[in-house]
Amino acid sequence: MEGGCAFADGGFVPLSEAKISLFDWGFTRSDATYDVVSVWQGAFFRLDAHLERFMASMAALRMQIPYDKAALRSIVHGCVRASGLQSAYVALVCTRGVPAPGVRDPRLAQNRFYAYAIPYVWIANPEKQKQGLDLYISQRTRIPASSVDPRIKNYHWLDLVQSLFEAYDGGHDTSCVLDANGHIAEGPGFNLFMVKQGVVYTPDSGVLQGISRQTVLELCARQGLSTSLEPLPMAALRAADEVFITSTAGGVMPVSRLDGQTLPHFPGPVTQRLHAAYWALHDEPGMRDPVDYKD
C-alpha cells in the first residue's frame, strides 16, 4: 500500500489495482458524486461534515450503497491506516454503476462505491501561498444551478477546466468562472472570498457549499468579523482590498493578483488571520478524528 490505498469491490487494494468499468455511467456520463476530506498530522479534519455531505449528495442523486455513516468512516480510516500516510487527501466516490446491456434506465443500475487515500494535495503549496495566487477571471459561465445543483459535489468540470486553460495561456495560476448573471461563481475545486473595508464577502448561491467555506464563515463569527453572502459582481472583486480562496486542498489561500493586476493589500491582514485560525482549528479535539495506525 506504499503511496496510498483504495477501497474497491468491497476490499482494500493498492492504488494500481483500483479499477472502474469502462461501462460505468460514472465514467461514460459523469453520473457520480464524490467528496474529499483531508488528514493532517495523523487525524481527519471535520470528517463528520464531509460524510454527511457525501450521504446527502447520494440521496439527492437517488443513489444507494450498502454502507452507513459508521461504515464509511471505518472505510476511509482503513484506507489511511493501510497507506500509513500522516497527511492525506481522501476521496469517497459513488457512481451510477453499470446497467445491463442495452438498458438506459438509471433505476436499474447498481450503484458503486469507491474510496482512496493519497498524499495530501495542494492547490497552492505553502511556498506558492507566500507569493500569492494570480487569479484569472474567466468569462465562461458555470453550469447553472437550475441544471445541475452545485451543492451536490460532482464531476461536471468542463467549464472549469476550459477556464484553467485560458488562465495558463495567459500566465496566471488558476481561474474562476461566472454565474448566469455575470457574477463571480467559483473555481476548479475552490470557493472564493473577498474583503472590502473589513467585511468578508462570498457568493450566496450557485456554488458548492464547501466545508472549508463553512469553516471560514464560522471562524469569522468567532473572531467578530462581519460577513455577507451575496452576489459578487466582477467590478466588486476587482475593487476588493483582499481576495482569497478556500479548499480542502490547501485551506485558506491568498490571492495577490487578479488577471495580473496586483491587489492593494497582500498579504492582507484579514486573510492572514483566517489562514492562521484555519490551521489552528486542526488542533481542536472536536475537529479531529485521529487515525489509529496500530489497529
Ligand SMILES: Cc1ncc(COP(=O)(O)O)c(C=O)c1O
Second form
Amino acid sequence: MEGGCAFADGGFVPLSEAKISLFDWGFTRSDATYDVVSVWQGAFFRLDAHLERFMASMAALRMQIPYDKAALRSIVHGCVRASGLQSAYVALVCTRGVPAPGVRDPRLAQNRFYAYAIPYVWIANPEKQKQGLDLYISQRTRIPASSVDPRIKNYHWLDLVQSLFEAYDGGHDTSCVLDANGHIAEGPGFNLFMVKQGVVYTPDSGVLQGISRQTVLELCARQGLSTSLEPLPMAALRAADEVFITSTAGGVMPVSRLDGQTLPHFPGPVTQRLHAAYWALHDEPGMRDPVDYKD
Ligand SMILES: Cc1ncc(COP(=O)(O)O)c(C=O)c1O
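What does the same protein look like in the form predicted together with this ligand, given that the last one was the form predicted alone?
Everything in the complex follows now, all chains and molecules, and the chain you saw is the first one.
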C-alpha cells in the first residue's frame, strides 16, 4: 500500500479499493463529520487534539462508532505504517451510514467510520509561500452557525467552493467568506489571522476552532505576542499590517495580497516568527506521536 492506505468497513485496503455506498447519507446529505491530522517527518502532529475534536464532532451529531480514542489512534497509525509515508495527510471520517430501503429516520442508521493516509497536502506549498497568497474576500456568507455549528468539522462546503471559483475567476489564489454578521469568517480549509500594530487577531466565533489556529494562539502566548479573539470587520482586514492563514494542510501560510492589493508588510515579521515557531514545534516531544514503520 505504498503511497497511501485506507481503513474501510473494518479493514485496511489500498486507496483504489476504498469505497462508500452511493446510498450513504454521508454522500447524499453531507451527513458526516471528519478530521484531518498531519504526519510530518515520521510523526503525527498533535494527534490527541485531533482525536478529541473528532470525537466531540461525532457526539454533537449523535454518531457512534465501535472505536474509542485508543482504537482510532491505532487505526490511523496503521494507515500511515502501511502507506510508508513520512509526511502525510490523514483523514478520519464518520458518516451517518446507509439506511434500509425507504427508511428516512437517521436514528436507524448504522454510522460508518473510514480513515485514510495520503501524501501531505499543502494549501500553499513552500514555493508559493515565498510569494505569499493573494486572498480574495468573497461577499458570500458562510452557512450560519445557527444552522450548522462550524465547530463541528463538516462537509458543508458549497459556500467555500463557490467562493473559490470566484477567486479563480479573478486570478486570485484562494478565498475567504463572511459570517452571518458580515465579518470575516474562514476559507476553504483554513482559519484567518491578521496582525495590526503587533497584536494578532482572529475571529472569535462562526469558524472551525482549527487545531493550527489553537497552536498559533499558544505560540503567541509563549512568545509574549498579544492576541485578540474578536469579530474581524472587512475594513479591519484591509487595513492590516500582516495577514496569514492556518491549516493542518500547510501550517502558517502568509498572505501577500488582499483582492490583488499588496499588503504593507510582506513577508511580515510576526508571520515569519510564527511560521518558524510552528515548524519548530514539530520537534517537541509532547506534540509528536512517532509512527512505527516496522512490520
Ligand atoms: C472550514 C475550515 N476552517 C478551518 C480549518 C483549519 O483547521 P485545522 O487547523 O484544524 O486544520 C479547516 C481545516 O480543514 C476547515 O475545513
